[in-house]
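Consider the single chain below, provided in structure tokens and representing the form predicted alone.
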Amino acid sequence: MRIAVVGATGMVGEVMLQVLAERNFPITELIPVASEKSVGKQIEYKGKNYTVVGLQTAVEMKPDIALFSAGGETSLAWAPKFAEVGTTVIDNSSAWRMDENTKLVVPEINASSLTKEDKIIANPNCSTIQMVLALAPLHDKYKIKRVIVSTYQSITGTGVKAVEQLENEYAGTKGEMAYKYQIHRNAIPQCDVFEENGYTKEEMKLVRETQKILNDKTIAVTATAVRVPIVGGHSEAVNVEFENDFDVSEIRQILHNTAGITVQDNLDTFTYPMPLYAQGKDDVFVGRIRRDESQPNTLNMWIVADNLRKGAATNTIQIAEYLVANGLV
């Protein structure tokens, strides 16, 4: 299995390789593959040094499966490259999830729909996979009407520019900015750019993608994208209204039941989700479940999980376990 991570270098394709690591994936060669910039550096996996190549040179290296997490420019200009020559594109960029013939996946709640046709498959957003993955079996149960949800986005999810403005400004230096203002001890309503509608991208990825992969347009989502000082992950406020009325309790074996998520709901003990405990894990983290008294039929949920992992890595990587074990590569 010859695998190409394509950004290998930036803080998402670093996580990749560790997680690949980590999770022990087949592979017999790894390409390590970054901009031009990077040609020639040396990355390090699993003991063994190897050097980063061009985007032209990995197409005609045919790999079996590329990893891409390099920005949505590369990945529309690059992905079907390697789809030519035979290779699975997994793409963690906004560029093709949206697509109509692209299936947008998280593998606990639709890998099945994957076939040996699919070239180019796109990883959803970080923040709408959390989201989704505790939303899928209760959608299932009770049908979902309405979801407003509130995040609180780590700065890892802009990129190691925003680590560094962060790390400056707690040691007092002046150093480039990724935002517009300071994220020590601030909190900025924006996370991306905004549309013509008022919402930023990413709030509408929110609602856009959680419609595509619960495959269900009746789904009304609205969403307010907020940046946190926070390294660990992103936190999600979930308010979630259904057609069909719940009990609490088996709201929480449902999701105890769901692969990838751990509750963690006990106010005996305090025990809810933070990204301190959350950072480094691959699981989704669900607690402060408890009914919404304003109106019928509607829950509450807080939502964490580490955004390089799950959110990034972890799912690219799970969607090319599931193409591996199902000989779909």
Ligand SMILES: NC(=O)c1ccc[n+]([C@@H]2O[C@H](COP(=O)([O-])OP(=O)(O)OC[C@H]3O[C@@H](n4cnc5c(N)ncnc54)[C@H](OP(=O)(O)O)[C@@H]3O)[C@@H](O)[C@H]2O)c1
Second form
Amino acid sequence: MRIAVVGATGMVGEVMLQVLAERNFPITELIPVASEKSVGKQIEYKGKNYTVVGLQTAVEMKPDIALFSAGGETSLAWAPKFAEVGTTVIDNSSAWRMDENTKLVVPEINASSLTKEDKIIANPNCSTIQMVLALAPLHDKYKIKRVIVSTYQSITGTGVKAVEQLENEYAGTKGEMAYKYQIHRNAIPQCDVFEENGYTKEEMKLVRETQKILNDKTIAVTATAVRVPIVGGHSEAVNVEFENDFDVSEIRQILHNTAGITVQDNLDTFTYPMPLYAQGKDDVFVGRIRRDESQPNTLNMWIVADNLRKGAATNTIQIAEYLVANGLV
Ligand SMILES: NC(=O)c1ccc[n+]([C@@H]2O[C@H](COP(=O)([O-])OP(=O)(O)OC[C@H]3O[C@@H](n4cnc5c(N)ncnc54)[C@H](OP(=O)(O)O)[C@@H]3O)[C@@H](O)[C@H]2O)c1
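What would the structure be for the form predicted together with the named molecule, given that what you showed me was the form predicted alone?
What follows is the whole complex; the chain from before opens it.
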């Protein structure tokens, strides 16, 4: 496979290169791509150096697969150009996720819908991926009516600039700001820009993408997304109301049997998921699984994952692996 990594110098791009190497993805030629300012830079992959090229050069090289993580505008403008030369694009930005002709894929849930004709495939938002991975098997069994989610999101979700902001604030030096406010010692109830309804784009992604991936528009979702000065991953407090009643131990068992999920839920040993320990791991961690005693058929859980791994790079590469394994590229 000739693989282009678009955004190879960025936060997600760097983890993509790590994950490709770890999983021994069958690469015959790696094409690292970034903005004009990075063209000519050297990127190391499996002990060899590769030169960063620009988007036009990469299109002309006609890679088999292009893994995009270079922002929405780049994806909107360039994904179709790659698709036109026969490349399959797997895109990490929000540009194509809600496009009705583009599939939004979490491999454990809906990769089987992919065909050779899908030339642009969307990778869901990081906070959506970790939540739907836990919701999907529970929706199958008990049918979800409503989800209330509050997120505690890592600054790594905002890219290199945000990590630099926090480091500058730790050190007490002035620098470029990724957020409107200091993030060190703070919690900012704004992830991404506001929409007209008063919710942020990140909050509405949790609503729309969940319905699209679970293929059920009747699921009601409401979200509050908060940025916190954490680097290891995103955490989510998720309250789920089902149509049917459940047994908490059965829920634990279903999640335990779900590929990609690790249940960490033992109050005797104070075992529950935390971003410090999820960092660098591919799984989604679920714990604090308990009945919401304030109303019937309702569950509370705490879901944590490394947003750069399962929330971005790992999910993208799992899609690519599925395409290769099923002869779809
Ligand atoms: N961070 C996350 O957890 C996460 C999760 C899911 C999805 N995403 C999405 O992934 C994308 C990248 O996020 P990130 O956190 O990795 O950001 P980042 O650290 O700021 O990196 C951005 C990357 O895109 C490249 N780029 C920017 N403008 C470009 C252009 N006009 N042409 C070509 N390359 C360009 C940059 O190249 P230079 O170094 O040359 O500027 C860099 O490689 C975004 O769309 C984001 O929404 C991020």
